[in-house]
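Have a look below at one chain only, the form predicted alone, in structure tokens format.
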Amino acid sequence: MKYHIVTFGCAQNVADSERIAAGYEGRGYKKAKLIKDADVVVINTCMIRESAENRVYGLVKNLSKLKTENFKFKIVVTGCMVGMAVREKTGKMLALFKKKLPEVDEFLPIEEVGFDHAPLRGDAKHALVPISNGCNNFCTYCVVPFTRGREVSRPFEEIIAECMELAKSGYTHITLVGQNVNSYGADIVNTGVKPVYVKHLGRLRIPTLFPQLLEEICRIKGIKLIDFISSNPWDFSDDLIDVIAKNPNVSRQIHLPVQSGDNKILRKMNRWYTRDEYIKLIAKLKSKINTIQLSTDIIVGFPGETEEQFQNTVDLCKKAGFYKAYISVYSDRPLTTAHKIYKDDVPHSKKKRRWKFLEDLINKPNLVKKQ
């Protein structure tokens, strides 16, 4: 029997993408390279646009046609989507996306997918390392929370154990995931290691064991690039700041997603922090960082995102110097607050126009450096 896996989304499905293959050959199964040789195709899903769902359902379509060439041939869908439907406490979701989706033989939860088997990595030296799964913040447009849960972090002692395996291994780069990093440990403080109580808005947030685990495996020996995706910048402590600076090991290249530089769309957003303190924070990092570079993520045509917040979010990118972003229209998602409470009233004309405003900004100048 065989198998073959198509991956959707970020960089943490392409890690669990990694797992389900191992669960596979742990089973017997033998990859497939092309998917009509496939006796299993599992698509691991996003839903973080709209565009990523329609994805899903043109791919399972077009995979029907080898059920009449193959009668033991599946079709299993997992990851995000499968994540959303079976949090989703009426059923209506799960009977919606099996009425859509009739061609599927079964809808796998990606937690039903262990820590059991290695991960089937597809890179002999660079390895994604999953440190937590799930997010606590609740960004309005955001549907993570719907589609992975609450945030969940591994074990301390299995992260490092991983590491070091990994370099034994002869892996020498590491990238740690999740949907907020340095958040990481706030459910499992009780380890022993003593937490860093990140100060935001003049309080102590959160408890997190992030600049601890970072600095641990900078000491594993082999272990020469160590970069991690995403973080948020209200969870962005003095002490992760310092362990960076002192550590060569660690990228330079640091993700920080900003979404807007505008103050009332950010609160919209409910992202914790103002355009202010994200310079505030990109000043601190440049002064103790050395050759520090970053990138972001950027949606425009927010729900009432009027020109002179845009501009805002222009004058923003502009004094920050990012050497990339991750730009994205706004797309209406299912279960979040915006979908509840926001009219999507951007036209897409426009949110097209600002999209291709900031890519020249930012991404364009880029890839002309590198020609």
Given for the second form:
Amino acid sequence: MKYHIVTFGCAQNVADSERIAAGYEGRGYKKAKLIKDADVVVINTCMIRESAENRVYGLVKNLSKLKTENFKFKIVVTGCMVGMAVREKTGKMLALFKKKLPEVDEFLPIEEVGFDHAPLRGDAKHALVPISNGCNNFCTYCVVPFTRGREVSRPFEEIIAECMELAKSGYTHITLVGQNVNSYGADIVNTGVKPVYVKHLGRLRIPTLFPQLLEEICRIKGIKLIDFISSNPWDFSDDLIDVIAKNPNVSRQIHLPVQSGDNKILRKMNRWYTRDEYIKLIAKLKSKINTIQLSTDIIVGFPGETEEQFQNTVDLCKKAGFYKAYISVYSDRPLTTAHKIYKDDVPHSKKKRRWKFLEDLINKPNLVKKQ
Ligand code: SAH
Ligand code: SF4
Ligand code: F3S
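Could the form predicted together with S-adenosyl-L-homocysteine (SAH) be shown next, to go alongside the form predicted alone?
Below is the whole assembly, all chains and molecules, this chain first.
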């Protein structure tokens, strides 16, 4: 029997797919390079934007057209689409997906795939290591707290053991993966490691073990490069900056999603920092780590975003000097607070224009430089 996995979405999904693959191998399946050779096709889904969801519908329809009398395979859907549907208590969402996708043989929650096998990694030198799953932040536009649930941290020692194993097997580059890596450990602080307290969501202080985790991984012999995605500006402590500054094997390219450069929009997004706090944070990072390069995520056309508010984002980008940005057009997502309380009122043409403006400003110069 052979399996084939199609992965949509972020690094967390890529890491999950490596474990799904290991699960199948453990049950005696072999990897099919091509869909036409597979007995089971697993689709690991993403729900972050409507376009991501639509890609799943498109793929399932195309797959079902491939099925013939002599060529049959099972279609299994897993990942964030299923995570969201099974967490939605009324069952309406799961029923809707089943109705929209009658060709799917099984909707499988990722938790049931089995994480008891070591992942089947896609690369021999660079490894993705998940350190937490889920998110507690509830940015008003975002489905992740609904698709993956609350943040659960992997045990500290388990992560260190995995990284040590990786070093022994010749891995030199580790990417730590989580939706908010720098709040890692808030749920497991009784491990004996002294936590760092960060101002969280502007109101509370939460304990995190991320600086210590990073530092311990830095000490593992053979690991030459460590990076992490994603970190959040509001949990970026001085202790974390110090760990990065004094360990040259932590990547100098840091991804720090800002989403907007306008204070009112940031509040509406439930992002707990102001543009000045963000600018101060990157100034601190630049002063302590002089070779640092920053990348970011930005959403354009959030409900109610005026031209002036967009210009505040443009201005912040100019000040920050990002070397790269993942710019998204706002997409209204089910279950989110923004979906419930704001009208998706920025016309699509305007969203596209704002997207292109930032794309040209931040990402196009890089293309020119590379040529
Ligand atoms: N945890 C990370 C981001 C995870 S989602 C963080 O907080 O930064 C990846 C990116 O998708 C986000 O940074 C955001 O820019 C984008 N995104 C999330 N929800 C979106 C939506 N509803 N519409 C458009 N873009 C969205
Ligand atoms: Fe989504 Fe915000 Fe959590 Fe990132 S921090 S995953 S944007 S809710
Ligand atoms: Fe998408 Fe799920 Fe990642 S919604 S961005 S695959 S956490």
